[in-house]
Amino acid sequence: MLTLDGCRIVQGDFALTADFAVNAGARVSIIGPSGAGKSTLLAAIAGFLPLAGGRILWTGKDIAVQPPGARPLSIIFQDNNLFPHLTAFQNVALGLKPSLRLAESEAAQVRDALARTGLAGLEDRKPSELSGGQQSRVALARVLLRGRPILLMDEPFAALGPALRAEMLDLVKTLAAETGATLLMVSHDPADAKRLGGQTVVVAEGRAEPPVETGLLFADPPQVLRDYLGD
């Protein structure tokens, strides 16, 4: 279980609080107005922003005291964090061994991750030779190979068209189910949350609310969500 225990995040005049838990293996969307703190919440969980108070617990252990690289998570940003001078194979292999000096068994793991994300045959292409959707698949293959139990995604498909975004969301759901990863995904689009299913956290007015089953939330949204949706 991922628990945000009385967390408070402060950046200048901005403050965000979060006090809730997410079950292991859950799929959670994070939505809310621009500037409300959605990305800030992920950055704090990932360790890129310090907490002004509270704890972040994973299976009962406080990970807020750990540096980002030691935390049991992977994160994907909108730009996918791909290295333009490396091939798809090499970008994925970074998730396994940063030196890129792979044994044959490790290379086989990279090829398997590429195949599972629909990239078989594209191993030697660089990011500039891949479509936006294919670049997103490379980023997914890399985190799949890392095998961390928590996956954070910060609007990873915002630049994609509706059909391709839906396809990528379905792939994420499939991979999360296969690996048992706990998924938290920021999106500005309520349709993404509905497609992902699971639960949704609303971030607004300085607070990240506890997760609610997504279908129930949109069937009877609170006023803050109605304001955001324009209802």
Contents of the next structure:
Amino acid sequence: MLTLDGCRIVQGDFALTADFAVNAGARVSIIGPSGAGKSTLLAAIAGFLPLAGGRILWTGKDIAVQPPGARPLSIIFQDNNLFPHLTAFQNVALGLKPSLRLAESEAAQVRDALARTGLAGLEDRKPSELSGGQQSRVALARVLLRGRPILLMDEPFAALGPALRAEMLDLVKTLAAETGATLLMVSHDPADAKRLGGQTVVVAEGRAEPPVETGLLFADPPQVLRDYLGD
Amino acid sequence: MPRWPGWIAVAAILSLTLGTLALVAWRAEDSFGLGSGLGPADWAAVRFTLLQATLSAVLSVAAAIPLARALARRAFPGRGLLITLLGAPFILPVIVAVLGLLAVYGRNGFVSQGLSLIGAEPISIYGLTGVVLAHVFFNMPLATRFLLQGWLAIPAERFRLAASLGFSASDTARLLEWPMLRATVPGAALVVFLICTTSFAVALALGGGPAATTVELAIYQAFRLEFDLSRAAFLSLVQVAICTLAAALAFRFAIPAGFGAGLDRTRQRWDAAHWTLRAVDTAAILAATLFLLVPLALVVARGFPALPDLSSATFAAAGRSLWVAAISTALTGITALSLALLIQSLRRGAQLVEGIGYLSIAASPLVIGTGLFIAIFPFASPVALALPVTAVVNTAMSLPFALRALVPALAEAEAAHGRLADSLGLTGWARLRLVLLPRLRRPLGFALGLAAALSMGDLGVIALFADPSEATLPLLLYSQMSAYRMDDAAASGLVLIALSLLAFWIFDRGGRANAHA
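Given the form predicted on its own, corresponding form predicted together with its partner chain:
Time for the whole complex; same chain goes first.
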């Protein structure tokens, strides 16, 4: 279970509080108006922003004291998920060993991860030689390889068209189901949340609300969500 | 906008660089005729020039890497001030810096006195050691700014991604920093090498003798001491060959932009929190600050007590320096602006004209001076024209920097406001006055400040021409140092540094004050 225990994030005169728990293996969308602090919340969980108060617990252990790379999570950013001067293989292999000195068994793992995301044969391409969808798949292959129990996604696949985005979300869902990963995804598009299913956290007015079943939430949206959706 | 001022500027630059070179070549034919060619002393000068420039380039960049890395990944109070200080050697008179370095590393300097306390031999700053030391003093800050720019050009997202993957500092170094350094270090080193091949004032003050004479210094000696114009001319050709080679090499690599803005940012780094890395960075920053500040602080500290004894000769020399700097600054402004407007207006050949504007980077002041001497000598006494000639040569030396600041700014102003100005029928003088000049205030102020400071502190062609009684302040300071009148030298040094910084500040400030964003 991932617990945000009285978390408080302060940036200048902006403040955000979050106090809820997410079950292991859950799929959670985070939606809300822009500027409400969705990405800020994710950055704090990932370790890029310090907490002004509170704890972040995973299986009872406070992970807020750990540096970003040591936390039990992987993160996919909106863009810049790949190093442009490294090949797809190298970008994925970084998830196993930043030194890139791999044993043959480890190289096989990298190739396997690439194959599972549909990238077999594209190992030696640089990101610039891959399509947007393929670039996202490289990032997902690395997530698979790292095998961390939590996956954070900050408006992932924002650069992709609607059909491709839906395809990628389905792939993420499949991979998360296979690995049992806990998924937290920030999105500004309610369609993404509906496609992902699971639960949804609404971030608005300086608060991240506890997760609610996504279907129930959209069937009877609270006022802040209604304002955001515009209906 | 009429183009003739720009074409006049082009003609002036061509005659100053290629024209003087042709004169020198013509005069040097005499020595070919005599079959003298390069003597052993001349070969020694060539070797020393290349050796000291190579050492200076390597050491400057080697020292710059840890400093730039520390500045790129640490935020600390005084960081902005230190980065500003790294720009200062550019407008600092060379001879003042030498005075400061002597106060620290000279025979009676700090370090030697410390060594003698523990019974060790004092160090000797004259010769290769001193020349390289002074060059590192001037060029390590420049190299640091180049490399810092490289570091800050690595997108923040890369470091964030690196942190999310748990990169250690050495992973970051290997995967992010090393590729950047491989791309920037050769360019930075070659720029330093190029600067050091034309070094004259440093070699004059700290070098000399058969073992430590640069080609520039050899030209001066052939000219002033041996009155051998043919040999001076021949050495000038050698100097031009070295410069051209170095410049060609430097331009083959991407030259890093010199005065990039935005060095005030740092990257948030999650890989560098370990205390050993903090200690390494702190040490790099402290060492660099001491290395740069202590010599200057000593000049100021020793100059103040001697100020009441300033001689009338110092005041007269300061007056001549101000005069030279004023002329040179005005000429630089007019020439650079005319050229920039011409470049902007040309559809074809703009790059060629801009390239001509940068010619003097590869030219040496002493070669231009020698050529001007040959040109003037049949008609007038070059000694009588020492000051105007110095002002003109200083203009040629400042011009590349002024163009570098003005040309992109002008292109930007035209891109942003050109269409509106066209639609309003704003042309010619009105366009310049109402649209372009207001947008150019900052770069123009900066360029003029640089020209004023460079000219104020210049010790080059003036040494070739001037009568000792008609010296500028840097030349007077040099003669006081050679005569070991260190108190007088310290006072002159303080006045010179104050005038140089003031000259830069006035113009640069003038460009910023009330400038509309």
